[in-house]
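Have a look below at one chain only, the form predicted alone, in structure tokens format.
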Amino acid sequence: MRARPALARTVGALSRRAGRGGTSLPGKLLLRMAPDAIGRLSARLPQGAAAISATNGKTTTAAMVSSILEPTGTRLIYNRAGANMAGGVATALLDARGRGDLGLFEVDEFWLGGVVDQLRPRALLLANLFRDQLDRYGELETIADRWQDVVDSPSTAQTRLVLNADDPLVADLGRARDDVLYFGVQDTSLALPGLQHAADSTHCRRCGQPYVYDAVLLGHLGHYHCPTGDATRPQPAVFADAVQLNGVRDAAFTLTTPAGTRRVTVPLPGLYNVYNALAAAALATALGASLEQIAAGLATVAPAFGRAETVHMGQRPMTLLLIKNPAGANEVLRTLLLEEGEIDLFAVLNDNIADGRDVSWVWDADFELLAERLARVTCSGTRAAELAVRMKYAGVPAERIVVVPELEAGLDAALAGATGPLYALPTYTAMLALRDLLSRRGVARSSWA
């Protein structure tokens, strides 16, 4: 066993050297010469291991995690990168070389069953499930039959279960743990008037009767319930109360846990951002982390690259917003609509392995929101055109829409031609590029920094 890590980490080193990045390759190369190293190398940590998945969200509530604990002394072994299959997860321990206290992963929806198996985590973190690369994955309940079948494997027995109580299809999987913890909005005045289109999860796993919903808060999260009391939404213990949502700042809430109450600012924008930090206040409580530690973390931590994070260009301010399925770019169409005047949009739509080949998802997304308030949208991508004809539908003007498929090309288009700060929308493989682009320009650092 002492040679492969070696082995493994070398071919990581010659990996960084040539520029790629290195965050899956040696961990993949290890579970290939012992399929049990996870097992093995998680083993050795001696505050053991959470694991965090969700289909939105897991970067950056990892990182929100990450916040809490180094603070307090606590050395994480983290695959801070976001490389979350089985291959990033067996890296981020190999390249630790067991210098660590407590392992923090998030991990692919897709993969979580394989890695639990091994990982055998103190805490698992279950925070939402969205319609996503149906391509790869297939619908919901696929996933949620998986997810459900990690909760009951004897791999789980001693894991205390976190759950967000506001996502129906998620909260039914602790139906028969008594352990569970439970996290979610209390606060309704946010509302949306119903259920959006392109809401998931509607129909009580159960009997299959669709959910009667008290309140709406995003995609099919909210305040439900069975008409036939088949299921109804857990009181949660980790709460948000009073949440007002700043624009691209920020967001304020109360916190409660069992611990008592706090009103806590996390620098990061959107209602999105305060469901990812009542995740991580809430695997944060159940590692034992207490209310002024999470306080604190939340108030100080940085966005996970990609999310929500500004650059200056020049004298401009550039914010990106990575958006991948209805459900999380309704949410940054939201919190746009909070800025103030028109609003210069660089989108990127890319269609490689990673983000799905299927991009019909674009027309499940509430374009027609911001179309009034668009001075200017710049589509670039693999997709850009079929992107453009999504904006055009949406009721952008076809003066404001400008098609440059090139990703350089593109940002310099969009930059020339705003007016006022700009808000870069990527998918996932593209928001890797642009951050690639702008380190290379000196305005960020690397993604595998």
Given for the second form:
Amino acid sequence: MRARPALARTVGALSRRAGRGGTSLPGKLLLRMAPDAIGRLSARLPQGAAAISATNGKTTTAAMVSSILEPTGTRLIYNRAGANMAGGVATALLDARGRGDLGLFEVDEFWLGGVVDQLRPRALLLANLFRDQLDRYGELETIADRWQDVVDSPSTAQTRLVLNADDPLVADLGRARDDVLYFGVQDTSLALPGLQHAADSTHCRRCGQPYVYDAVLLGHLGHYHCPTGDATRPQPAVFADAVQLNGVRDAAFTLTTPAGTRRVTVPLPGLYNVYNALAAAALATALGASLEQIAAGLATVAPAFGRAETVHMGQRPMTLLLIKNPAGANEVLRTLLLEEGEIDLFAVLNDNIADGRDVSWVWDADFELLAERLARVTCSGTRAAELAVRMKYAGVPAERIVVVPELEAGLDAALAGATGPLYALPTYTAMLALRDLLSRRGVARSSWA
Amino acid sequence: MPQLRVCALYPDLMNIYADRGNLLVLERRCAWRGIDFRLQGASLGEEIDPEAHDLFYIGGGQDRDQELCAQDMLETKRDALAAAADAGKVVFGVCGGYQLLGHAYELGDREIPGLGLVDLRTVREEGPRLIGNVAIEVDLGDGVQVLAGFENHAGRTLLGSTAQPLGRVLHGHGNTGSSGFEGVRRDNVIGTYLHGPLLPKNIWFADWLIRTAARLGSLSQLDDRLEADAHVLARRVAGM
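Moving from the form predicted alone to the form predicted in complex with its partner chain:
Following is the full complex, with the preceding chain placed first.
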């Protein structure tokens, strides 16, 4: 009992220091003094907490869930994009100063266990696992094993699991439980001709046989079964039919949940955002939102910074599309292909720690898809020269490749050389640098997070 | 018409570090020079004909997949690869593929037998994974040159008394983190931890592989300005 007032004083002092800054430092300090602070602060939330993890789409999915729940009057506590380890979650709880109803946290896939053990969330959304930053996270199987431990742990015994039926590695996590809420895409008209080069986890985790795919929808996501019969895609209760992708603008689909069916248009492009929307719809369903609230929230979600956001550089529109791993990059490239005519690209490859020091992944991304459609590609960033070689071997004629490593000079070169809209494909730290640059030039929205 | 026939082993499983980039570089550079490039994959259960290919490529894989491949190699491919190596064909292993070339590698507390094409074995030791940009100095007969790439391996590869390293570590970890050596070379059997993929950023080595495997005296010059810049950058990030 003596620890309680001490924690309260610590929280008070730290949250005053935290102010409105976007750092996870106050949370880290708090956790050093009170390692169980996340558990104790989140236990006070009247509606508990929900956690989201995935390789791709965490930030966008959290934004969608927020767009669904906030209009209902639920006061959400959520962590800022990127601040998704324990320190970031603790900081968010500190900042809230006890004024929130429900915690909504995106959590780094590698550190999920530690956060969930404390958070004991009401609902846990595990949306996808793709090859990503092997130098930081290790192999995909390692992450899957860690997630299995989370799912099997006593701290999630009361947690509603929300899983992607179309990702075999993720769907398999729920085999031993009977209350999993699965989501997936039923419409197979957008199926790819086969697995892409970057496809992962295509072998049954139980018997090692390669899965048979009846339809590949995105990376290794799709409709699959194991030939030995020990794993099949679960039937999703939240699903999309009749998917219609409209370039880099939006995506429409018919959403079904246990409550019924609605046609939904999400103002974010590509099949990957249909998956994000389904994940958000399923999590919101698990948290008690109505189908009307879900449909309305998805229709009005604003893009997170760099995720299909369009800004105007003078007269020229520039659409920012974050790329950070092969699966995500491939979906961005597929979405760009839906645009008409030739495409001007500003591609920025950094190798800072948050990007992954290893830039191998650009050879797994299918830049070949766009090679014949590019009017010009300006390569920038700390590894610009290697990105340029990737473009050349993807089939882009060398005379259409411009290399300007420094970001600001690269942006100006790309803008000067563009004939139509410019599409910027930055890696994570490049996207943050671009945000600062645009903000200095007065074209950034102040609410970008 | 000159020809380069490449056999990619387990392209569906041993591809973790974008190994297709290495194959793509070979393919494009052959095409630009009018060399007939053929690529065939050989996965689990498929036998290979040592006569039918000039270069055998083995990439890296996840632990579980690498173990599946190790077992399959012994059952269906070892004799053919040994015959190919003895006949002077190029056998090129990267990362996990490099470990498979040796007598054995350790996975947890188990020892998984390998091809035994070269005199080495890979063990686990206390200590971190060896991760980072790396540059090595090699001499394949045309004078000293540099290979630059990225390494990421838990295994420590110990060369036997009859094995020659591929090169000397200039920056980075190499085979063990302390031996000062990287990779292995036995005639045209080459193994290395450098991925990244390796060939796009070391275009001279891509051409050495093409020349050696296709048994061509020389290759026509290409416009390699972008590739030259990428090589300089890869060396620079590796600390040179």
